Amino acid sequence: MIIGKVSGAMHSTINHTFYDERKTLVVDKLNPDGSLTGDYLIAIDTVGAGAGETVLVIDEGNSARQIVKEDNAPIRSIIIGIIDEVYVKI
C-alpha cells in the first residue's frame, strides 16, 4: 500500500468503457515523514477523495480488480481510503 496526496484529476476523451463514470486522480507518493518522493501514480477513486487529501492507495492490479469486482478490469491502482493522520514511531 502507498500513502499519497491527491494533486488533481485526470480526464480523457477516449478511454476503455471501464473508466466511464469513474473518477481518476493523480496521486503524488509520500515518504513516511510526509514529504513528496517525486513519483506519482494515476488511481481510480472509490472513496470520494479530492485535491489536497492524503489517501491510501493499492498499487497492485489483482487487488484493485477484486475491489471493483471485475475480473478483467484494466486497472492497477485504486484509492481505498482517506487518511486523517499519520503517526510514525521512531
Contents of the next structure:
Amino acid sequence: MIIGKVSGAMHSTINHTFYDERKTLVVDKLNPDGSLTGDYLIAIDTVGAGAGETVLVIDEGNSARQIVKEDNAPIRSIIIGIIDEVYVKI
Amino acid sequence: MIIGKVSGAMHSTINHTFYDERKTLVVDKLNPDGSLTGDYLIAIDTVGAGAGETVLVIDEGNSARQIVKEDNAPIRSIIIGIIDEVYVKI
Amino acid sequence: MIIGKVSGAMHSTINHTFYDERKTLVVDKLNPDGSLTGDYLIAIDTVGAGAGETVLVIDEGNSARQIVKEDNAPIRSIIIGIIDEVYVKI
Amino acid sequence: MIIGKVSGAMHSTINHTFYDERKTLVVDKLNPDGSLTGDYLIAIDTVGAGAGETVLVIDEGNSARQIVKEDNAPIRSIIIGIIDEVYVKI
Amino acid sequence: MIIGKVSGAMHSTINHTFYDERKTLVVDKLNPDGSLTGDYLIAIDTVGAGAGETVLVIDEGNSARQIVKEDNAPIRSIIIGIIDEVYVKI
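Form predicted in complex with another copy of the chain structure, per the form predicted on its own context:
To see the whole picture, the full complex is given below, headed by that same chain.
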C-alpha cells in the first residue's frame, strides 16, 4: 500500500458502466515525509476523501473488487483510508 | 488506473486468435497535468477511443478479461473510458 | 520479496474496517548492502517488527490475505519475517 | 501489453520441467517509435518469433498460462503476436 | 521472467513458518549482456542454485505457489532455472 494526496478529480461521459456514478480521484503518490514522488494514480474513493487529504491507497484488483463488492468490476486502485498522521523514525 | 492519450495503433497478422479482430492502440501515459510521462501501453479499446483522445486505462488482467467477457483472453491493458476533463488542485 | 527497514508507522481514523486494529508500518526498501533504495511501502506487520528492524516484505495480495486469514481483506503488502543477517557475495 | 524486439535466446539444463522444451527468448522492450527502453523480459514464444522481429508481449501469469494451456505452469511473460507495423500519431 | 545472479543469502529466525527451512537467496537482476541492473529480489531457490550462478527468476505469486506445491504459501519470487548461456543478437 502507499501514501497519497488527493490532488484532483476526473470526469468522463463515455466509460464502462461501473464508472457511471463513481467518484474518481487523482491521487499523487507521497513519500513518507510528505514530499511528492512524482507519480500518481487514478483511484476510486470509498471513504469520503476530499481534495488535499492524505490517503492510504491500495493498487490491487482483488482488494479493490472486494471493497466495492462487485466481482466483475474493472478496478485496480482504491482509497481505503484517510491518514491522520505518519510517524517517521519512531 | 492511469490517464493516457491515444497516439497510434499497431497491426499484426500472426498473433493469438483473441487479437484477430481487435482494435489495438498505442496509449502514451500522461501526468494529471496532461504532460507525457515517457511511458506507454498497448491497450485494447472498448469505448470507441480515437487518436488524440485522453483515456482512462486499467492495466490488470482480471479487469480486462471481465470487460471483453472472455475468461481465457490473454489481455492485461484496456481502455475503460474517454476522459472529458481532469481537475487538478480542486 | 524484498528487504526493508521499519522507519515509522501511520495512523488513520477513517478507514476500511480491516485496518481498524492493524499495526500499519512505513517500510523503507533496502538494497542488499543495507543502503536505502529511496522507495517505500506501507505494510501490515504480523511478526512483531519494531522501528529500525530489517524485515522481509512481500508485496502480493494473495500472499497477504493468506497470512491474515481473511479472504476479503484489502491488503497487498505484509511483513513476513525479521531478518537477522544478509550475506552478500557468499 | 508492450512492444518488444527479439534480441536473443537463453539456454538452461537445470530448470523447472515446464521449461524443458520451451523456446525462451530475450525480448528488449521498445518505445512506440522503435527505440529501446533499456528494459527487457525473458519470454516464452508461441507464435514462431525469430531474432530481430518486433513482437507483442504480455507480462501476466494468468494470460500466459491460458495460452500454454497448463494451469500450473510457472510462467508470466509470453509473446502473443508478431507486429507488422506500429502507426504513431495516426 | 528475468535473468539474475545469486549474490548472497539471508537468514531470519522470526518469520512466517513457510520460511522456516527455506533457502532464501539474494538475486541481483542482470541485463541480457550480464551487467547489473541495480535492482534485486529475494527469491526462494528450488533448483539448487549457488552463489555466483546465473538464474532464471519468476516474480509472480501463483507461479511460485505452484512450484512449492503449497496453495497458501506467502511467496512471490522463485528461481526456476540455472542459465547456461544467454545468446544476445542471435
